[in-house]
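Below sits a lone chain in structure tokens, taken as the form predicted alone.
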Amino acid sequence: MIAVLAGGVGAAKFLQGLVNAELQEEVVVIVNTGDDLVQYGLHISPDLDTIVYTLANLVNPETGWGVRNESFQARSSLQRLGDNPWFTLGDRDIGLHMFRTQRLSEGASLTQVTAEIAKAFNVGVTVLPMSDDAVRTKVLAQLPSNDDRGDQIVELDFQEYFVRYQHQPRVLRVRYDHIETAKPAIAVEHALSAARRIIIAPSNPILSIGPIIALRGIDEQLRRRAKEGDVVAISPIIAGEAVKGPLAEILDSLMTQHDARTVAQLYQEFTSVFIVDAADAHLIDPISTLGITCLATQTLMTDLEVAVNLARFAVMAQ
């Protein structure tokens, strides 16, 4: 079995590489649920749903992330009616998350529902929500002021920060409410377990990532297994740069630069493998010195064959 951590379109993009790989091996997903909210009365679950619409080819290739060939009616009634809906849900979309929230008021878990979300879809690996609890990522952020009052800081919910304000404020702090009462999926305790090989999916380490280690038990398993030489991680930091979305911006403002080898540090005791991208290849020897093993091989997945080069090359590094 192949575990893998993850959250997001670059985590997505990689299991799509995974699952053509033919590596003959059982895959299982364990997800952020770090980023879900509740939106006029849905449950939502973004990064869960990213991953689901990818591996079913239904993804809307243009931004990563929804379904193809959308359309947004529900959005317009709702402009009509003088509201604001900064966080878009397209037509087909609603009809997931009105599946998701009816099944969670029938007392179903959410790794229940996911499992029933999984199999409709047809996607042929096995996805796990991280915890069954609700955790939800907080950002104290930096809001510019339109006023003489100067700028103000304020705690958003994460979809707040990274939707409605564009992932633009500036970020002071970011916590993980409620981690420290909830618990991992008992199904995901397993994979980790069970799994004769984890790999930290080239997700944000500190939005997609952190909720899941930062569960109760989660840092625990994966220092074991780092100390074996199972847990390769993957760097979404090329040449300095994120792929995609704020994780530079965020790296420079809570550990003032945002190279490959910072997103190692923060990886340092839960890893054994680090794989860099070719352009940082000049980073191996000082991520070496952090005690971890450091390849380079091309990580920036512009189609599916490098993904799928990109998830062999994970699954056999030492």
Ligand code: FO1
Given for the second form:
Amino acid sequence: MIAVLAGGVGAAKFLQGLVNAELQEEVVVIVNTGDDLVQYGLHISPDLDTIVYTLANLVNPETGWGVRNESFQARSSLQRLGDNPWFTLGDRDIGLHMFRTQRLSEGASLTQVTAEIAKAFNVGVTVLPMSDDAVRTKVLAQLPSNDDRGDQIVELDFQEYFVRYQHQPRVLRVRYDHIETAKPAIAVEHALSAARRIIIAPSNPILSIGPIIALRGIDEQLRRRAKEGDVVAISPIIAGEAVKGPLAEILDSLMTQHDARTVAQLYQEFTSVFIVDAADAHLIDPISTLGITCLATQTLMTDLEVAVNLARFAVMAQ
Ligand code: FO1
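Now show me the form predicted in complex with the ligand, since the one above was the form predicted alone.
Time for the whole complex; same chain goes first.
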């Protein structure tokens, strides 16, 4: 079994490579739910959904999230009613959130509902939310001076920071609300001990992977598996730039640097092998001094073939 720790879009592309790599091995993906939110009473799990839609070949290729060929009638109704829906939900996508919300209200766990969704969408991997408890990522941010609240420092819910404010505000701190009391889902702990290899996908280490590692006991499990040489992480930074999203700015703000080595430092205790892009081959030596094996290959997943090659590389890397 191969277990993958995953955020949204970057992880989903990597998983597409992994399922197409014909490895004849079970794949279990453990997904961040710190980005989850409730909108219009609906429980939305963006990272889980991005992975399901991508593996079901239904994802919108332009955005990397949401459903392709969507309609937005519900959104039009909201606008007519004077609402300002800053979080875009397409009609088909809303159906999925309605199902999840209904099943949760009936007492099903997020793990159960996610399994039902993955089955209905014919996703060939086991998709696990990191926890059945609500952990929520909060971002302490400096609002821009042209904002209504003008130049203030405020704590934002993750999607407010990411979507409403278009990840423009400077990030001063990130915390995971309820992390002290939340438990990892039981299936997550089982997967991490049963997997012969654990791969940390090229996702944001602070916003996407951070909440998973911060769950009680997961850090210990990863430390132990890393010592045994079983954990491989892939850098989401290439030549000092994030492939997608605000990672470079966040690393700069919180760690004062934003190259692949900065990410390797964050994963130092939790990983045995760190994969950087060929463009960062000059970082192999500096990263090796952290006590991690560092390897370089093409990590920018421009098409499925590259994703398949990267997945094979990560599975074999030692
Ligand atoms: N990202 C946006 O930039 N704008 C949106 O309006 C938006 C809506 C949305 C709806 C459902 C969903 O599953 C994802 C959505 N995303 C949107 C993506 C999401 O905010 C982020 O990609 C992840 O949370 C970060 O991994």
